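The chain below stands alone, shown as structure tokens; this is the form predicted alone.
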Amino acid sequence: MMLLEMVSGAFPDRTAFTDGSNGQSLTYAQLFESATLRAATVQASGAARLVKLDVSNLGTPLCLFAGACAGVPFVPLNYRLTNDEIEALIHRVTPAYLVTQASRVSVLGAMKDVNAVSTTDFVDDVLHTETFSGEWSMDPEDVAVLLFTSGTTGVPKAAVLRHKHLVSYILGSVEFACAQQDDAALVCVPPYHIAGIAAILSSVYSGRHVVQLPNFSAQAWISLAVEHKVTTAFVVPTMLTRIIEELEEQPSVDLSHLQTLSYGGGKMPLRVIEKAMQVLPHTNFSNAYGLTETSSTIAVLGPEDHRVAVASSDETVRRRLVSVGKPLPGVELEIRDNEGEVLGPGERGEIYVRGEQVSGEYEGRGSVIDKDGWFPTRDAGCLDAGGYLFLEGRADDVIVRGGENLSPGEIEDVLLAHPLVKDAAVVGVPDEQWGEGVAAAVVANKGAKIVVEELQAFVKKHLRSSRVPQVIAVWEELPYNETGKLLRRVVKAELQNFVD
């Protein structure tokens, strides 16, 4: 709330945001006044918990900011989820004032401790009449969001993310009042993911035009970019080659006020960001790795990274196109093998990290912070020589053929050099005699034949005869999440079958 009140006093009638699907705005002093009624609203209402199910749109920074003001967390729950594992969530944070769209109102208001409002009537404020009284809390050991797991693995767990936490991530890394007034940014990743919540605040703190998109789709962004002469955005891999493909059947399309387009959330091809750089010459790109647990970036691949990596005749250089590049300040990297052991450059590990904006802490299961402050990702990677980090998918995703440790994200790269591979995914399955075999999935660019064995032959020549895939499957397309996640399980599920 000091982030939100320190900008509508400098910028009270500048646009703060705007739904993409219907128009509606909100200026930063309504944005400011809004959230301190419905803070009154909920306090009222003796919720614990401010939940909010449903796309992105107006309800969910005043969710944000209300739930900041009346000091109860802000909870945005995953729309795509079933009806049952939305009930299971809800029922871990009740009591609960629960902003969802109407359908489900009747159903979800009728759940015990849950007071449940239509988007479309929270966003009302005919329906907000009580006036906040007080100041609200600046502990900043208060919770501020409870972001859910994907729960991919079990059950979902609750990253609990402080005050302290998102504030620091802010101000380490954005300017206040840094935009100018015909600055707009496009947010198109859903509300229940880090990104979508560091997109608020960093836009907020720096005053600038947010628009959101409900709803993804590459002419719907282009459509939106162009009527709002959007400046900045943030994509994932596979939203950002959809739009270069889209850009690429519409040469007339002028981005040329897009100033920085970032991305991140997954590995990004290197001929899809080079084909990027190409589509859109006058855009600065920039390259975010962070997590949940970290208040989203700890690491960034900046613009002048991407200029120096595609002009390089270097192959070290080049190669750090497709890296994260560097921590930001304020943010420790170190990359520890299996024996806790810091491992020195170009050598794979888990990584972990440390810094005032990592949290690690989780409801009902604490902090997994050691005691010297270090967080363990959980994801593997490697730093080279010049501090640059290369990230190699998920340390549980280590393939270990007859005692050797493979990683996937060094045999994805190999097959995603090919020009007639556009997508690939590595993971291990069951063999007999090596323990696990080295199975791989690849999608095909327009128009190309795909000849397995040539495919082995092309890795066998880059990398040893161990890391070669025995198993080969050419698919249409690879099984990704809303937010770009390459489902690797249901990779390795089909894989194993296609073995068996």
Contents of the next structure:
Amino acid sequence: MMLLEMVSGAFPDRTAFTDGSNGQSLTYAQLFESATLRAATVQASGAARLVKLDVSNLGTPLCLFAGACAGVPFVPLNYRLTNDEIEALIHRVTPAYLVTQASRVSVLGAMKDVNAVSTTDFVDDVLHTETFSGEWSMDPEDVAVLLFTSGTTGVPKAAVLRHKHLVSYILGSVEFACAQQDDAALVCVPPYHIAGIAAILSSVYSGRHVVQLPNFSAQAWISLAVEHKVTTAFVVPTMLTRIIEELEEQPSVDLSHLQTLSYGGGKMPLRVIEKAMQVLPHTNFSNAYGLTETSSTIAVLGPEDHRVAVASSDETVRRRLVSVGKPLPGVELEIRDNEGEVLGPGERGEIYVRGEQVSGEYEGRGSVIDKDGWFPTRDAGCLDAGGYLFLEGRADDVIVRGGENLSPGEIEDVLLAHPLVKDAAVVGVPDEQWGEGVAAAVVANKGAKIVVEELQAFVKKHLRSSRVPQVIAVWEELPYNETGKLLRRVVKAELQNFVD
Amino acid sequence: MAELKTGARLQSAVCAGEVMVVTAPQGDVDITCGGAAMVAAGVAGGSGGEQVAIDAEQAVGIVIGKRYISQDESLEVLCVKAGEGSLAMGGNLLLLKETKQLPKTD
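Complement to the form predicted alone: the form predicted together with its partner chain:
Next comes the full complex, this chain leading.
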């Protein structure tokens, strides 16, 4: 809230947010003033949480800052979940002040300890009756955001992000008021994703205009980027794939104003990023790696790294194009084996991270940070000799075949290097002889015909024979969630059926 | 001067400057702006009747959005309102802390 007050003082009349779906916007002064008034309303309701269940719109920053102002954690929920799942999550955060789509107000508002209003009413302040006392808590230990993780296994966990984590991330990585008058950021990641929260905070502290795209389509993204002369944007890999495909069909589109394009949240295929750098030659690309529990980005592959990697003939340097770069200043990284021993360059293990922005805390479960401050990410990876971090999927995804640990990512990289393969996923399936066996699902390039034996021979040429998929299924597409995460569980289940 | 807590807001007694504490050392901290002890922000009147002038030796000023650290890095504050006075801890001027220029990722 403090950060917003500073920016509002510096650029009161600058446009802060524009809802790309209807053109509605707020200046920084309006955002600050509105957030304090809504904070008073939320306080008066007696709610302990400010919950938002809706697409990205002006209500998102309003709820985030009103919550901070009222000293009430902001809880953005995934509107794509089923009604039962949504009600179960709301039950966990009552008493709640709920800002949601008009169509949901009556049903959810009938729940115990839930005070529901429509986003439209909240933004337009139809309900405003309170005036704010003018004091907000400055306690860095206060919880700023509760974010439900996507929950790859079982019940979603609520990650706790305190003001100290978010402020540490912002102060460490963003120069106050650094944005130019005409700068604009296009935000298309959903508001219940850490990247959506980080994008709001970073843009606000830099004084940048944010254009929101609630429902992603490549065409809508390009239209808004052109209309608002967008200078910076963040996308997940699947979005970038579609944007680049669309741009190739519309060579007349001019995006030369797009200075920086960052991506993250999933594995970026080498071919896509190479193509993107050709199609958008004026744009600086950055790959950001982070987790909800680490207040977003902890490692970055910057624009210069991209250029050097693409231009290099040295395979070690070139490979860095699919790395996630180096840790941010203030963030330390280690790779450890199952026994907790720190591993050297080139050795695969679990990624551990330490730094002030790292929360590592879940509601009701406490902190999983060890006594020395290290957080186990459950992501598998390795560092190269130059300190570049390569992700190898989730630690839980490692395939244990006959006592040997195999990384799906390593095998996927080889499959993706085959000229006929557009996308690939490798998982472990039960195997009587080996305990677990390697299975793959691949997607062919348009018009290409894949022969499974040839693909197996291709993998064998590059990797040890234990890594050759014993089963390869050719699919139309792979299952991804809306934030670009491969749904490995789904792949696994389908491939198990296929094997049976 | 009393103990400082992270998140605390302090205002200058001699100019418009205001800071937020980012990290604070243990124990009592003597933090000054323009040579005069800083007071908790929002406390009306600041130094009361006695008007204090800025010490000319400590009048470089502070800039909004900049972070200032003590030499031993035990104290770090964020300037949230600009002022003409310079910050000091125990009589030693605080240093400007650079934000590392990072590729923008969000």
